[in-house]
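One chain is shown next in structure tokens, namely the form predicted alone.
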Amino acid sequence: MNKLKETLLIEKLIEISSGEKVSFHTPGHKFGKMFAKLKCDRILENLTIIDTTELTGTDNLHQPTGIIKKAQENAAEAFNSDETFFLVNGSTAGVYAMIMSAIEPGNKIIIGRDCHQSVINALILGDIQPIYIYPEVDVQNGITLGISPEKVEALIVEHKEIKAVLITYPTYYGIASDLKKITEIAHKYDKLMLVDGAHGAHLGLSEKLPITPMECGVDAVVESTHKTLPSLTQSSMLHIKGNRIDREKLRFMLRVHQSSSPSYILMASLDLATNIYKEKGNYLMDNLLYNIREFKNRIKNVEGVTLLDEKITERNSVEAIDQTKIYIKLRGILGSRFEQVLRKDYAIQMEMSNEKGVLGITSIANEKEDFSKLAIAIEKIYQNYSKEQNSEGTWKSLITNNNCYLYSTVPKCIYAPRKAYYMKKKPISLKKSVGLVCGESIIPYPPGIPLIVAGELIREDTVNRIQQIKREKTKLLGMKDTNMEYIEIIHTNEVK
């Protein structure tokens, strides 16, 4: 029989992943380097063999009594939860199940506005009404900061009918609010405390990192194990503490939102990540934090470099910062351009960029050499920039100002997300949309935080930000017109 031609997807993925690339992006195993380093790459060698289904001895994710049950119990012990559930449809499925098992249709929930799009989608699916709370904003860095416990309490008092509070902890940039205090406030008023902890699965590996949601006493947290620990992409965990969450309702919602044919490859990778976490995690995290400190000490003397560091905890409701997230600004260089040069000229891939700087997500799989290469690249990029800054060249044209697209107040909600989703819509020129009700949720990606949600009033700063995104050629999800010239509005509005 003739040899089968390679498929396009496989060829392209191998091409992208081959070579001496440095990964400061997810997933946390960093091109499988973690598995090779610990000589536990059997999972990679046996992928086709362990890609199975529910057979005698393989157990069943949705009613585990054997090996899956034991693996989840091991994870619960490692991550200090009362019960842990494996997620094979990503953290998104966990967020859906967590919210929809905790809150009945028509009820209200307080949500940090810097939430992931999956939280908004859960509101649509569950017919849940959001009461948004906006975090503090760092205009200089273009990022959201902490959520004030006092503001949370004020909203609970104002909206006594709310059933739960949900915040992101830590944020994409590693910002940690005072989750323990927020949790105490929520429980004082008999409200559930839910956490999107997608970027915090590793926090328990060092006392130098923010304390874990479980240590804060939250009722439930979803963590993307694959993002910062060495499991395969789309594998996550949902941790439960206490008895406030109805476990049977939660199990039902997990069956609703997860595949009835769960991937044993993903479940096996979660079990492997748990064992690495328990047996080697503290040692590997100590090494990682040491390498990060050495890296920061080296580049902080480079003229024009600004780092997001522990000093930010002195203000803006920031309780702690996750040092494994590295946010770097280089004066006068647009973040998207900075990211492009690192990737193209130095084979270093960062997680994302905004107009201010670049974000790197590190993990226990990163080596000292990775940070050395990044430091050298930054030094060279700035040297090249310095030579050209007085010319009419590329770098000068990319100097940015201190304007910030982040809101300090939430756009006014006219219709709840679910109602807005089902209402009639029509396109209108983006330039003429100010004052009308948005008919689509518009989400810059990464990080997947909604700029505006369907049912909210379009403001001038919303339009300005979309136009800025178009100029920067940043990915934008949810906007029907990919050219970003027209925006969907609720049809009942009259065009001005």
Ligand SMILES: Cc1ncc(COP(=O)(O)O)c(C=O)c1O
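For clarity, a rigid core is taken as the largest C-alpha set superposing within 1.5 Å between two forms. All of these numbers come straight from a predicted model, not from anything done at the bench. Residue numbers count along the first chain shown, from 1. What changes on going to the form predicted in complex with the named molecule:
If you fit the rigid core between the two forms, you'll see the Cα of residue 15 move by less than 2 angstroms.
Once both forms are overlaid on the rigid core, the distance between the two CA positions of residue 54 between the two forms is under 2 angstroms.
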Given for the second form:
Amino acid sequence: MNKLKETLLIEKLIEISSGEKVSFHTPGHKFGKMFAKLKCDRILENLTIIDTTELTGTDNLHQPTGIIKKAQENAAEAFNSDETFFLVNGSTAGVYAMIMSAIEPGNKIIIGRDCHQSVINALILGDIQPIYIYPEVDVQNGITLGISPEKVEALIVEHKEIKAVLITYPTYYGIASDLKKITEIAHKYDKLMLVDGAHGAHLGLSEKLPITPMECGVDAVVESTHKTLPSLTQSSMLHIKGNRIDREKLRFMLRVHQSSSPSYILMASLDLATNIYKEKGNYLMDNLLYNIREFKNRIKNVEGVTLLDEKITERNSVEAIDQTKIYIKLRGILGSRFEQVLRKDYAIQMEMSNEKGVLGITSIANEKEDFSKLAIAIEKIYQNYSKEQNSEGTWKSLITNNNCYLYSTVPKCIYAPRKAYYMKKKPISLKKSVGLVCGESIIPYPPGIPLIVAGELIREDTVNRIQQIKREKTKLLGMKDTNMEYIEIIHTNEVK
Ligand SMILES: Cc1ncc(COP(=O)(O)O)c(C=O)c1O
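Next up, the form predicted in complex with the named molecule. The previous block was the form predicted alone.
Shown next: the complete complex, the earlier chain at its head.
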């Protein structure tokens, strides 16, 4: 038989990822290098064999009694939980199940305004009303910082009816709030403490990292194992502590939000990641933190480099920083361009960029030489760019002073996210939209805090800010009209 032509996706993906690429992005296994290094690549060699279904002996994720039950128990021991659930539809499914099993429709939850879209979507699915809390913002770095425990307490006192508090810990950039204190406050008022820990699956590997949500005593945390530990993309875990979470409801919601044919490849990779975590994790993390320290010490000497480092813990809302995230600003080059040059000229792929800098997500699979390559690239880029174009003045003119995404108050909520989602919408000229109810969620990036969420009242400062973003050409997510002339509003006569 003739050889079948490969598909577009397979060809393209191999082309993009092959060669001597350095990965400072997810997934945490870094092109499978971790498996090869530890000589545990049987998972990859046997991919088609272990891609199986519920047969005699293979157990069932939704009612485990055999190998999956044992693997989840091993994970619970490794990650210090009372019970751990494997997730095969990413942390997204875990966030849905956690929130929807903990909070009944019509009830309220305090959430960080900088939460991931999966949290807002869970509120739409579960008909839950958010009470937002603003994180502190670092305007110079263009990132969000932590959530202050005092603000959480004040909001609980103001909204006694809320059922739970949910924060992101750590953030994409590695910022950790004082979760222990926030948890004590939530529990003092008999509220559940839930955590979106998508970026923190690795935290338990070193005392030099922020303490884990389980150590802080939270009731539930969802962690994207695939992002920062060596498991395959889309494999995550949900850890539970104590008895505040109704486990039967949680099991039901996990069945609702996850496939009835869960991937055995993903489950096997979670089991493997657990073993690596237990057996080699501390040692590999010590090496990683050493390599990061050396790298930072080296590039600190490059004129024009600014790093997000321990100093950030001096800010009120920041308890600790996860050193495995590296955020670098280089004077003279915008974040997006910096990211592009690293990729094209140095074969180094970062996780993402914002206007001001680039973010790298490292893991225990990164090698010393990855950091040397990055340091050399940064030194060269700075030499080229500082000569070529940018005096301090020009650089400043490239960077916007975008501190006006900060409202002092959250826009008034007229319709809860679910109601707003199902209502009819229509576009209206942005200039005429003040006083109407917004029909889309608009998120300037950075810092990723929604300017307005569907169902909230459009104010004059909302319109001014959108116009400013248009002038500055800052990235904006969520607006249907990409020209930013029209805004979707809720089409109703009931507007108050
Ligand atoms: C803070 C946060 N929470 C949840 C998620 C969803 O995780 P997953 O991609 O594992 O579904 C993400 C994804 O990037 C995230 O950044």
